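Below, in structure tokens: the form predicted on its own, a single chain.
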Amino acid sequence: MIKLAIVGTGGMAHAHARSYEAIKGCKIVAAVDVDPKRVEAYAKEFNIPETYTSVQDLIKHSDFDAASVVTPDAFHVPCALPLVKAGKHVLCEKPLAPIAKEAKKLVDAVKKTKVINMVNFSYRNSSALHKIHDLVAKGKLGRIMHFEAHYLQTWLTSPVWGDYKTSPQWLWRLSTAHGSKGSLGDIGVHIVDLTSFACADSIKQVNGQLKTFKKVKGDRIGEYKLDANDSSFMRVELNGGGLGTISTTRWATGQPNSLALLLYGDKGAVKLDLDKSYNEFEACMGKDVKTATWKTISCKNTPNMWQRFIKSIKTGKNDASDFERGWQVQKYLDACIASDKAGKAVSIR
């Protein structure tokens, strides 16, 4: 039996939580965060025996093998490093942290400790971007010439999530005071780990620009000063020569989440569409490349990044994705922002 921990109880951490409950030959027995009267509701509701204020408290006294990160991201290095340090296995939320040479600890600290270290890039339960990867790695879609990918949220225009006016679950979002990245940070870090990940590639050079509108009077509410990017777009390279965009914003207008890629080769295409199926993409491949006919693929479900991380744990085989490629991704994030402010491309180290 596997014994879990869980840090940060907030809206996130029901999703694990109930992600865990499905699996068998694993157990929560711990839950931590900084606020006692939310931690306390949130171990009732889903009966686990322990809380704790702070991950020092937990490793201190608790029996336990790997743990959840689900806190603000912000905070993730600060929780994640000492459990990794610990020996505990770790599955972090994304961004793995809100810049590259933060990540790069948890990348040096796994590489001493041996322990399961994933990122919940949760889109990589797509059984269909799993497809596509498989596609272009094998060159049926021969070399990538072009893609466009895009990450559109409505929160800023709908109350359909609830009214970020009044709920600090959203309003940290906005505040890069309180560990916000903004959009890029939030979700263009599913978009661009989905696009790259998909194109079996890794990107050479980005061009971004990010952009912060004004939502109210002051641009603060109570606490928090409302200057995280809104929305951002990337034009990027990669290394293997394919040009393409990757946009997001929250205020795309009846969009509540979706995520969408068109990706081209001199070979083949494909279409991924998250509104519409997990399971299914199009494809222009083959014979029908002559007629520019667009077939439907269907496929198999894939296990989730939470079966991934037990399964992982199991074996002693890391699967993807590791802190590694959380560090990737944020290095791709980081060149976005330095190109914002020096207004040109910046290329990847």
Ligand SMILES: NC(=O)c1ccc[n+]([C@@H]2O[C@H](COP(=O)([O-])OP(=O)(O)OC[C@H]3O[C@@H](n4cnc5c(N)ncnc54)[C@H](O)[C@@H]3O)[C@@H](O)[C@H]2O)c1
Given for the second form:
Amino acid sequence: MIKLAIVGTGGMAHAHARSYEAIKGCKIVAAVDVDPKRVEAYAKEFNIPETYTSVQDLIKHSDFDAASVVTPDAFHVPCALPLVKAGKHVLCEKPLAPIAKEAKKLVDAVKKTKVINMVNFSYRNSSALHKIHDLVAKGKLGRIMHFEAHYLQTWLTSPVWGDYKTSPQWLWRLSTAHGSKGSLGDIGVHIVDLTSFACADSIKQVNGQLKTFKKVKGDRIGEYKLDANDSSFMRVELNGGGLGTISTTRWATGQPNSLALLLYGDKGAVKLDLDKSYNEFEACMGKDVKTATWKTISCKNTPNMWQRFIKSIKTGKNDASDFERGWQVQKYLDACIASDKAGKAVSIR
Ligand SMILES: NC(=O)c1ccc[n+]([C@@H]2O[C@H](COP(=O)([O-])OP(=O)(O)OC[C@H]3O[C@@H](n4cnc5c(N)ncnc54)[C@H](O)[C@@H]3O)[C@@H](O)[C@H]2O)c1
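Having seen the form predicted on its own, could you give me the form predicted together with the ligand?
Shown next: the complete complex, the earlier chain at its head.
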């Protein structure tokens, strides 16, 4: 039985608990939150025996094997690093850290302790994405020439997930002082991972633009200065030569959570729309290229990130969505921020 701890018991921690509950061979034995009321309510909801208000107390007093880190972005490294150093396996929420330099600390630490380490790139739960990656890696689409990807959300215009003006869960996402890299760091991290994984390639250079729109008088709500970016655009060149755009926004009225990728090679193309399906995509390949005919391809379910994490612990074989990958994606996001500041393209180092 793998004994788990959940660190950070806010909104997303509910998905972690529900997902672990559905997996045989693991159980949640402890929960941690700096807010004592929240951690108690969460422990009651999921029948978790132990609660703590710091990672340090958890490590000192609890007997556990692995942890999910589900705190706001700024606390991923401060919480995950002591866990890794204590020899615990860690599934960390995305982004691994607000900047690549911080993420690298975790990469160095897991190299030493050899614990299983994963970043919750949840759109890898799409079997269609894995199939597209395989097709591209096998050359079925030919050379990747062009791509267009977006991740759109609407929570600044519609209260579909609650009112951002009164909810700390959304307010910390709007404030750089609270460790947020805005829409780029929050959802750009997903669509950049998804796109470069689908292209089976790494990014060579990025030309980025970020924008923070005025939302409230004085650009401040209580302790939160609303200065993190709301929208991001990246013009991207892959190491294999392909060119494309990746964009994100929280101002996409009418789109609660929409991710899509159009990917064009010189021998085939695919359209992935996660609003429609995680397990299907459209493809124009092989002899259909001549007639520009598109067909739907259906794929079998792929294990979700929690199942992959537990399997990685059991087999000792780390899933590909590891801290190294989290660090790599963070370098792409850092390049977008640097490019926005410099007003020119920035190469990935
Ligand atoms: N993978 C996904 O698709 C996905 C979706 C939503 C959120 N997330 C990520 O999950 C994380 C949490 O997001 P959320 O919406 O649940 O936020 P939230 O604000 O609802 O919850 C965060 C919780 O962490 C607690 N916390 C803060 N500092 C802490 C610390 N040092 N130690 C322990 N607890 C601490 C807070 O009190 C709060 O209860 C973020 O990193 C976010 O990017 C990922």
